[in-house]
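Only one chain is shown below, in structure tokens, and it's the form predicted alone.
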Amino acid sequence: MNEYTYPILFGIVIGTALRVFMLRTDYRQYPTYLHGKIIHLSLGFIAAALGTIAIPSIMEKEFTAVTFLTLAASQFREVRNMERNTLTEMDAFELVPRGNTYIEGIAVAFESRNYLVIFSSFLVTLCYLAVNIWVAIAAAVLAFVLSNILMSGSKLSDIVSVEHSELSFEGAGLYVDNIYIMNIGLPERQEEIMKHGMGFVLTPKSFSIRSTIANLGQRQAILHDVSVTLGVFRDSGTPALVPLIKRDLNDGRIGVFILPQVKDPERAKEIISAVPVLENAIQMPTKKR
């Protein structure tokens, strides 16, 4: 043992702890099995030990081990691909898929946090040895305030109102409020769809979230989220029971028709109100800087 073995250890702990705290499991389904979680568990543990050794490399002026972070880095873009390969295999096989953007974004997150990871356990093994210990465990509690902030992203809550609204036909159209969804022309269809079907409008708060909404991997996302997590009243074959996204022209709304197996207004409409807000979506026409 020598002086620089507890700040290592320290580093690597804090480092592994923090990617602990970042895996989770939710209504998404990713990662679900225990395989899954000990990948990433697995990658966060390397990248703890990257971040740590890093500085006592530079205290002893051996310069060349930083250049493992650069092949770190290019790894853990190979976790990304690795991500965006497997969920598009598992997507060709879901009743309502995530879409590509949805994907990406999964793929990207899992990436940053590894990084995230990296600078934690660099800042605190710093700290330990440039000034104490107290002074170290300040700077990992710090990162995991901070680590929380950057995972939470925003929720389409922030950006649109959501209301119900009533199914309705009008000859062979069906129509969420009065945005056209699709054509359907058998009555048995109809009359799945006025059993089983729901309805709902999101109205854009700004010019600017039109485009953000309007964007298919965003539609894409609602439409997967809300059917993975109140269940699909549809089988593989069945296009005229595929749940829709349309827009309005004349104003951005707009209109969601689902068909899930427990119809609960209340519940789908908190479950499209937390819909995450993909970065790919996001979109700044009034913004000029």
Second form
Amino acid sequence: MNEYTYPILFGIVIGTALRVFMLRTDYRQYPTYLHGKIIHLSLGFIAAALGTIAIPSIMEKEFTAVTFLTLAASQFREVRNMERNTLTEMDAFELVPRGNTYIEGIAVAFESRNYLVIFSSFLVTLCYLAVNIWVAIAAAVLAFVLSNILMSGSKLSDIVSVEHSELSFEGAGLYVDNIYIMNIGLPERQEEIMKHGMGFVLTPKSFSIRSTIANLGQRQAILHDVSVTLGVFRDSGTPALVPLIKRDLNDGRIGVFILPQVKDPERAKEIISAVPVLENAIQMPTKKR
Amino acid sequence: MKMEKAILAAVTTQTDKVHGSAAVFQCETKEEMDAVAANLEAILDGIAHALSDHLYIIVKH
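Structure of the form predicted in complex with its partner chain (previous: the form predicted alone):
Then the entire complex follows, led off by the chain already shown.
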């Protein structure tokens, strides 16, 4: 026991608790089970320890110890790779795949959460050693609040308005509103689609948003989220029953055609509105600097 | 081998309209054409697209 024991313990506990707080299991399905969680909690603990010991090292004039942080950075980049690889492997077996953009978004989130843990542990230990425990507790609370803000990106409902729209056939062409989706030849298939299918139109709220929702990865994410939550009326080997999103080239609106197992337009609308806007899909064509 | 965007077969009641390397299935009636196309769709993992009332193509996407 020395003067650094409690500050280090405090920093590690806060950092690990923060990682627990940021570890969400929801419809995105990962990490779902115990093992996935253990991996992330262990890495969170390591991140907390690395962030914490930087301060006592500096105080002991052991400046080289700080270079350990670079080691941490390369480790957590590895986390991103691990997530990307696992999810890409699994994606091949999904009826409606997530798509690479969504996977990359999840991988980035996992990496950045470890950095948030490092910064928070660094901060609370610094406050503990430089001032006192009360300031450190205040810093910890601040870290939790900030993490909560940084963790939540925007939702689709922030950038588009979602409206339910009837499906229709013109000959063999399937339409959502006036947006052409695909050619379905067999009358039998057309009946199935009219019975189980639902259509939605997403209208962008501003010009910049057009290119964001036109992104193929963002569109795939919408289909995946709806299919995961409402189920999907298809099986392998039924390519005619694939949910699709097509774009109106004139005004940038997006027509969503889905085949859920539970046909509930209100619920589907809620789900589409809550789809995260993928970081990698965001474009800002009107922003100059 | 992974095939993308290929016409796997054509199902028609008017054979004179279709030529080329894809398998062409000639049918007598619209009902027969529907049945053959539905079967081919399932067997080939493709989608039956209607080009006209007399012609379906089975396409792999």
